[in-house]
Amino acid sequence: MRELASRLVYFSPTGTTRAVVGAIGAGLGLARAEDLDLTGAEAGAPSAVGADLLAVFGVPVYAGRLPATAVDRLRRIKGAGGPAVLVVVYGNRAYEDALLELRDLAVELGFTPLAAGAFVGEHSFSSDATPIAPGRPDADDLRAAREFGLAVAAKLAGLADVAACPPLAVPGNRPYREAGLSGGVSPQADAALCQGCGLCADICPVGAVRLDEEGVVTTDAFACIRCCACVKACPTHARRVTHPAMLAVAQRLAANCHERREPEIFL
């Protein structure tokens, strides 16, 4: 088949998904079109991905599903029948229906899924007190991602026509599982530690964190998607998970999901 370039499309508040799809892109060895980073609060302008591009979609898993914010932003992308690689990154518990949801969405948007993978990244709720896949993706994960990219490139080289590929089968169930924690739950700032730098507000993918003119940080708990990017980025550790519901989830996952899970590949 004709030579393709690749385009990475990702939603990655804490950077783990971006790292995984970046390694896959390196393994593909194809020319790279500009990435479509859907993470920032300003992201989401409509975009078309031509049939001459291999789209690599990367999305984190929140409670076994794709984040609604990511889905909304992905819906602004239109394909033209071109091939797609689908990647979900989960926090070492389970990805449940997320990969199937991403496959269904990719088809709806006009792409032809060729391959998929589920990789592990440090959980959003992970901390020193409740470690959940800390430091992942690690060197082994990124090596596996590059090897996955190589395998996809080999598959592409052997294809005469993308449209002739059989439907890609991935795990999951329909209807998809219910969403996780209800609204009104979010990390908060410890005023005694906060220096008013505004990094938390800058990094929030949905604009839920605000810094006023007096340097006071406020959080809209109902807008928060609990990605905890603000917690992981705060230079003074002023952003904290203090809500009992979030703490209970973190403690349960740290206790029950410490056995290492490895990437799963579907070609």
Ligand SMILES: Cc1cc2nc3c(=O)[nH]c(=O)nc-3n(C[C@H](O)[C@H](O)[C@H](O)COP(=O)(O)O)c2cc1C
Second form
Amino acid sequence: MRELASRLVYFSPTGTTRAVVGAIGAGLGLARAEDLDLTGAEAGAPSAVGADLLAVFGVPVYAGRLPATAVDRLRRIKGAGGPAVLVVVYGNRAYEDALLELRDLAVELGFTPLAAGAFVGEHSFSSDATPIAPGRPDADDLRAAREFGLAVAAKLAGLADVAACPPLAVPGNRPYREAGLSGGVSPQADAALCQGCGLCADICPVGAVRLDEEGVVTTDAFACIRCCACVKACPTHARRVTHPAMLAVAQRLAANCHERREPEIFL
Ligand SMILES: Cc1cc2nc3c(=O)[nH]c(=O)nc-3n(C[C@H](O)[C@H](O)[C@H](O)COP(=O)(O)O)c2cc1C
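Same protein, different form: I have the form predicted alone, so give me the form predicted in complex with this ligand.
Shown next: the complete complex, the earlier chain at its head.
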């Protein structure tokens, strides 16, 4: 079939999903249209993805589901029957219904799922005190992602017609599991360490962190999605998880999820 270009479409507050889809994109070996990065607070303008593009969707797993913010932003994209690769990235616990949810969403948006993968990234709640899949995706993960891209390209080359591709089966259950942690919980800035640089406010994907004129940082804990982008980006380590409920989750995950999980692919 006619050669397509690829377009990476992702939501990735702490960058692991972006790294994985980037490696898949490299493995595909196709020309690359400009990425559609849905992470920033200003992201999500309506956009159409033509059937001349292979869309690679990358979304992290939050509580076994897709983050609601990512779903809202993805819903502004319209497909035209073109092929899609569906990728979830999870923090070495489990991805449960997230890949099925992404498959269903891609079909609803007008794409034809061709292949899917579940990859592992350092958990958003990982810290030195509570390491959860630290440093992932590592070199082996990125190699697996590139090889997956290569396999997708081979599948695509062997297809006479994308529309004739049989439905893609991925694991997961319907109804999807209930969404996780209740609201009102967020990382906070330690005023003694904060230098008021505003990086936390700039990086927050939902605009929950603000820097006022006096250089004081405030956080709307009800708007926060607990992605921990602010924690990982803070140059002075002033942004921290201090809420007992979040700390308890991180401790539990660090204790129970250290056995290495490997990427899974569905072609
Ligand atoms: C609120 C929240 C819930 C999460 N739930 C899960 C989960 O159910 N299973 C899991 O393995 N990882 C879970 N994670 C970890 C992320 O899926 C993982 O760290 C991912 O690599 C983050 O992607 P990003 O770097 O693109 O932001 C969760 C992270 C957050 C912030």
